[in-house]
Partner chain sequence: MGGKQDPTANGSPKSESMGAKKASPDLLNSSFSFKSLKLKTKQQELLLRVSILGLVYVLAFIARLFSVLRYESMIHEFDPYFNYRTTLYLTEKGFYEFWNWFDSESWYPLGRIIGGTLYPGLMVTAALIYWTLRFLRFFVHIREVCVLTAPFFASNTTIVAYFFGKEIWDTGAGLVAAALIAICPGYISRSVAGSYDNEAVAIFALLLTFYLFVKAVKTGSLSWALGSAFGYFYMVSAWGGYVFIINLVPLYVLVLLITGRYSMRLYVAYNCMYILGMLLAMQIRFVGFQHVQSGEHMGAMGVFLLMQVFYFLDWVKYQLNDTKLFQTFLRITVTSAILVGGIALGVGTASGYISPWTGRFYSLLDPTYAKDHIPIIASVSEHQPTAWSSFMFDYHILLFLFPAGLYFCFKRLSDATIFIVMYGLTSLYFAGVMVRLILVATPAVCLISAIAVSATVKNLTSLLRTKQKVPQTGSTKGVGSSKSSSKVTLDQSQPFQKNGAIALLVGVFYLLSRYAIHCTWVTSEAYSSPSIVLAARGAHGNRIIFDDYREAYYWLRQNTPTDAKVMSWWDYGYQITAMGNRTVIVDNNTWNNTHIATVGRAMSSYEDEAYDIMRSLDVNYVLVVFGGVTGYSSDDINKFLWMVRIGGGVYPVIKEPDYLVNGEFRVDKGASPKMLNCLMYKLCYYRFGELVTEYGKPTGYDRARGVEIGNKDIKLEHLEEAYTTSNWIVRIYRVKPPTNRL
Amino acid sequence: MAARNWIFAVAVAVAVFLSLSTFSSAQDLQIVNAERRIDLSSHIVKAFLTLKVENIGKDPAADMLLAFPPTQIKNLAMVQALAVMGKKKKKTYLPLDVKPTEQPDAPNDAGYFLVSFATPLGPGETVTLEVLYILTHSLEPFPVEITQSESQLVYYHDSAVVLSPYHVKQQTTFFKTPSTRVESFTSVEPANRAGKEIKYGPYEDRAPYSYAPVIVHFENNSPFAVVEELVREIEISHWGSLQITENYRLTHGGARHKGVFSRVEYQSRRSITGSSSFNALLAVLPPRVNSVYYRDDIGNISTSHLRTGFKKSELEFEPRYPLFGGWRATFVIGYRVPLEDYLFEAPDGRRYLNFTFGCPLVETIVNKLTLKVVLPEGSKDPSAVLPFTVNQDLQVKYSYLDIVGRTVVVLQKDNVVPTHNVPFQVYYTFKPIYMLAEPLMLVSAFFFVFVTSLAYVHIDLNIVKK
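Just the chain, alone, in the form predicted on its own, possible?
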């Protein structure tokens, strides 16, 4: 019993020490200057935050916290941070490790991300950080329903000051709208608007967790292309190619369309009527693609154009009808690429696929992305390497001439944006002898048919002797 009490006391002491150290580190840092630029040009909100951080404590600081209100946490697709090294022309950027974390005393259910410095920040030292965070589904259409001829207006909710657990000495926030039509915006002095830009600040000496809610009501007719679900299947064939099949369930995520749709009016006055709709999409495909097809449930769709190049290929295509708010379309895109461009051998003898994660469609949000990598039959010990967290699973798929089935590496991620279109790798072991399995099965089958036919011809099945 005494031993248990001693262990409990040590655990409590460690917990108290950690909480105190976290609290002291939060008090030991301050933000000298913060500049935030929020781009509202499309339905994907991009925020660029520049922070000059100073250690005013007595001990080195290894990391710092980024705070977000709960309304943004649920729509936060990505957070990246870079440390600015050098000055002016010799300036370089060093990527920093960013991961979500929890704080037990978080006010108003704020969410946190922990940014680890490249080297501990010593007392009196400063470091400049460039932070990028991306929000999805953060523009609220108002009115929620519009006719074919009306423009789309949206609300954006945020704060005029940066939400931070640290004292901020000086800060400024800029909002960039897609057009000069701004219906209204909350005024938090000093605040002014010039053209497409709304400026809040500068504000000085803001206490930790300061918050000044603002609402911007503006016009945004950019394509609100949202893929509700995308299933990408990459099938590896060691006989020379990769077959990629992509199944899309697309919707227009803007203000819902009301009233009757007039095709004649849409075709004759496209710039006036239907400005909030979209009727064309662009998919960025790998270079050297071949056997490209685009179809839906009815059949092949001919309204597409493919441009190939050395660095990328572009497929521009049109759905069967323009998409207004709330309208949906389902379609399939398929293509092949040469195997030698994407399959390599690691130094340890394993083979690995190096391909691009994410959605090929430009400026599109994917609510749910499932990527399946179908390995050749006989592959073992598969493992996936990605620069961010995804849900991973293994399945088995049976195709023609398969005996034990093909291993399928399943990667699943929600709330995917174009920034997630980065390379990933899938490693596996494979013995070349397995490549002979299917040819031997075909040869054996033909040989069996030949022997059976030969025996049938030469065997006398008559009961009565001639």
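Numbering follows the first chain given and starts at 1. Take the two forms, find the largest set of C-alpha atoms that superpose within 1.5 Å, and that set is the rigid core. Keep in mind that this is a model prediction, so the values were computed, not measured. First, how it differs from the form predicted in complex with its partner chain.
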Contents of the next structure:
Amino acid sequence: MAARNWIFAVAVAVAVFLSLSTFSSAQDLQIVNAERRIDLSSHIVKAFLTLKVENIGKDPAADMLLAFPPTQIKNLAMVQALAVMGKKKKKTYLPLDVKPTEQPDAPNDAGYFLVSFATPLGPGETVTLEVLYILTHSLEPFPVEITQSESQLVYYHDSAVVLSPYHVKQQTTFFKTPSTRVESFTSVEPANRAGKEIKYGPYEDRAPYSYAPVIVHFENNSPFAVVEELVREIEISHWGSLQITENYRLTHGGARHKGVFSRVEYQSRRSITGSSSFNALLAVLPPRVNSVYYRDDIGNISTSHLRTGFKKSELEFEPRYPLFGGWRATFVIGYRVPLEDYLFEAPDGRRYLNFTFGCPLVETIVNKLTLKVVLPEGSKDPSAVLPFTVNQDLQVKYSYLDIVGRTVVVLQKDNVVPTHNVPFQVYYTFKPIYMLAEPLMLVSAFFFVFVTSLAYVHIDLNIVKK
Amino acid sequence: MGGKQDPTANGSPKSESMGAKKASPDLLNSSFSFKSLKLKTKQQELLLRVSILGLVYVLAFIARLFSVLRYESMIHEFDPYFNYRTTLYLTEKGFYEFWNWFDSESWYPLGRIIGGTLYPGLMVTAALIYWTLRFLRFFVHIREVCVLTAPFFASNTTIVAYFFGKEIWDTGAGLVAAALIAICPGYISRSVAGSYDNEAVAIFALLLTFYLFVKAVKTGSLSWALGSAFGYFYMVSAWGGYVFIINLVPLYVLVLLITGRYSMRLYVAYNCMYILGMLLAMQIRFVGFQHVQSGEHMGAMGVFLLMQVFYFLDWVKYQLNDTKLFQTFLRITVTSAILVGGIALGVGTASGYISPWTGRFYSLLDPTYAKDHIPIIASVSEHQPTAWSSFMFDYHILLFLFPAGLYFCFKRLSDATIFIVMYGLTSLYFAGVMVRLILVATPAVCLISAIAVSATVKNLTSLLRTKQKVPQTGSTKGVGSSKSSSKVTLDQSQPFQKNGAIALLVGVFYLLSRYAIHCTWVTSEAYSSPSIVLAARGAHGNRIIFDDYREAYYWLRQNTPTDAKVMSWWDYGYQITAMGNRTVIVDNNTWNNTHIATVGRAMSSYEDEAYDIMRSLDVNYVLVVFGGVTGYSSDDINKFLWMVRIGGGVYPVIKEPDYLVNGEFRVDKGASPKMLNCLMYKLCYYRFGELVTEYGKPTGYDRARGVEIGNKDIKLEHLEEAYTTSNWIVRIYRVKPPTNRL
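Please could you give me the other form, the form predicted in complex with its partner chain, since above is the form predicted on its own?
First the chain shown before, then all remaining chains and molecules of the complex.
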């Protein structure tokens, strides 16, 4: 998605929303074919939905609706839509605008997203859409508590048919489980399982808002690494570096550990005990990263390895103890990157920081991400540009040798998944003269010390003359 | 160095490495009649002195940073964790909250009134530094301040040592003293970065008080005495060792009185220091009215009253003008004064107004006392009597220089040298009684040794210089106030004198350089380990870190209910509350012996008996430290006999012989049945019997004690393993709730 001014984006959204009620009618569209592939192999559920949409109405349609059941809408981290252009080999994908929206007559509190077509869909025309949506916290461990030697089983609730406000002529749904161990799955004929895949459908001619609840109960021992809260602080120093400090509150979001933790079992029979636990994490950091540290409230944690590369650096680290279900670990990762890679001057003379949003840990969910960009002292008019909406706020922070404090742009977003790791920009104005303030303060302090010592040597403080 | 100077002044500063002979140009040049050069010389001398002191200051600081470089910026050992926790509380909540803090996280269910049971000097100092830095816009973390407090105060101590040395001998001795104390292992052992303990600031306060008092006695000035009183107040606020000051100073005054050195200066200095110091000290809640109520402080009061009697007698003597009458009066007054004092003391003690000496005080005077009566004091390794080797280790050449310094002191007796001699001798005695008190003796030993070094080097260099400046011998003689230097000037006729002097000088410098090497080595090898993180050498020479303590504490902090109560031996109490943030039953404060004995009893009982005790104390988790896998020897099994002793001291059900076989402590098959089934044994060795720790050894081979354990089939009934760290050093067990009776 192209970066653009978010105010403009909001304006567009409002315009689209207003136009929606006037000329778009749900009955004008129908879905000829829907294929859904839901990847359940990690704790982040990724669903790929391929829709072939046809306009059966009289008027051209500018947009269409995607519906989600209320249980999913609150766990929905991201929805992306692409329009497929061209035939087989020469396929190109065109990203489409997706906005959350409200419908007055939504049955059962269903949630909606509005996909705007690149060009309005004329009567009789069809278009193929690729929709990706990501669900978090959607795998429910059952049993809720397991012992060290048990492996983790989870429930996944969904519908065998795609929830849609439109008529769906034909559809199929595939669930991909991480292993072949599937305890049970709801049967909605025709449904069958082959290896790691469960297939529902094909189903013909389903009316709008058809729903067929299914539960899949399967084994998932992938690390359920959930960061309850992540505070990333990016401190810009015009003296040549960006200092990034990341405060993590990590937890194992899977089935709770119960009873004994046996070290003997854990270290000698690693393959069969603690299979749902994890003790290694991987953070993808920028290239040319330096001064990396990994510590927590009580000191340095010595189990980490850093591999630096040209494209990216990888920090492989372990919490102090393996994380079993429900166990927590808080830690801080900090690093420094050269300024010239991330700070640029805009054509209008403003400066802007171009950095990656999201969480550097791979395959983790962040429940609450707060990203703070600490601008140098004396910066003015900050504004942030992001491809999605976040809460924005301004704060003031005092750091070394600050007098008026530094402006902090606070960006806050809930339910962040790795697909949110996209670049964002923070624009601000800055006069280079402010760079000299702090060195001058230090210089004058030292100067004062020298003057005092000079004075001490030259002035005779004795009252009585010798 | 400017070439304009005369050769003597030019030559000597060049060869300075310890700053020892710095004093000679100063003394020599001051007598020269080149008026135009006089200011120049003063400046040069000042520059030299300041730069040497500056270097010593920096040296004292950086020599203590080994631990930060080797490990990280962290708090060490046990007590510093409590100090860190309280400092954190102070900076977060402010002084009043801190002063009124009732801590429910320790000594469950009793709790501890922190504000009233600690010496706040260290925390307040660190908090003040922290607030000052923040005011100056240096946003440092309080941990960094705490870690670097000890080195910072060690640096300040060197400055005080310089002034003290200058006061008792001369500038040269002061500089040598500063240099010696900067790197003396006896002091470094307690003041490396991270060793955030009371002693870190207390030694500074101690030396400052002594210095100001000596200065006050020398000048008779009220202002110095006042300064000394404030120094004493700081010392009282910082460390329980202030008792040493309040006993040494009166003793010193008494000695001066006996040796006929009573003077008005002494009267002013002592009275002002004692009265003000006492009043100020009463402001510390932990000390309270002890100055007037405790037996340990009565000596100071007695001497204070004696001073008044002396003053009164002096006045009477002046009034009477009749020796015979005065003699009678003297007899009557002294007898009645002693009688009144004795009766007051007797009545006070009998009525309980004056508390008798505490056990700690007794154990200082009588080294065997603690072993027989207070096992909790005797169980601490730093309370053991000092071995000769540790004297050598901590003092190195100072051990030989000390008697030499004493010789010089006796040769030039003054009020100041008498003080330093008394300080040196008494503190050295205490250092012999307890290992940790080597620290108190260190400044004295350094100062006295500095006198020896300075005086020797000065004599030798002036001997070397006599030939060159024959015409100026007179001036040297006039200036050299010490007898030794003038004596040297007199017999210059000896033939090998000069060569001998050169040889001796070389010898002195060799010794001093050995000292510097030794100190650096000791600091880096022995005294810079945080003891939280253990380091070992792997098979391939690589460094292996055992970070099990923090692993366990952090596990407790993150994965147990916030109101969980953790039972462990008291050594780990402070660390659990500071790092694990959980309530403990007992901790290093050891104020309640019965409570500790209860824990000791639980650890040494059978599991079901221990379960009842733990239930009664609401214990949720039990933490034990076990070194059997790594070969870490200071674990709970090796401390176990002390638990038995302390537990048995209060609960006679626990009998030490039950755990021994023929007076021998064993954990293998030959161990006593009680030992093999007590809670501590079970918790340490639970499922250890399945583990192969060393290649070629049977399962369950305990590497710390080098035996195969005697009970490999351990079943736990009321407890379950909650967590064991990666190297098994810390094992945490959960106390199960009682089983349902139905």
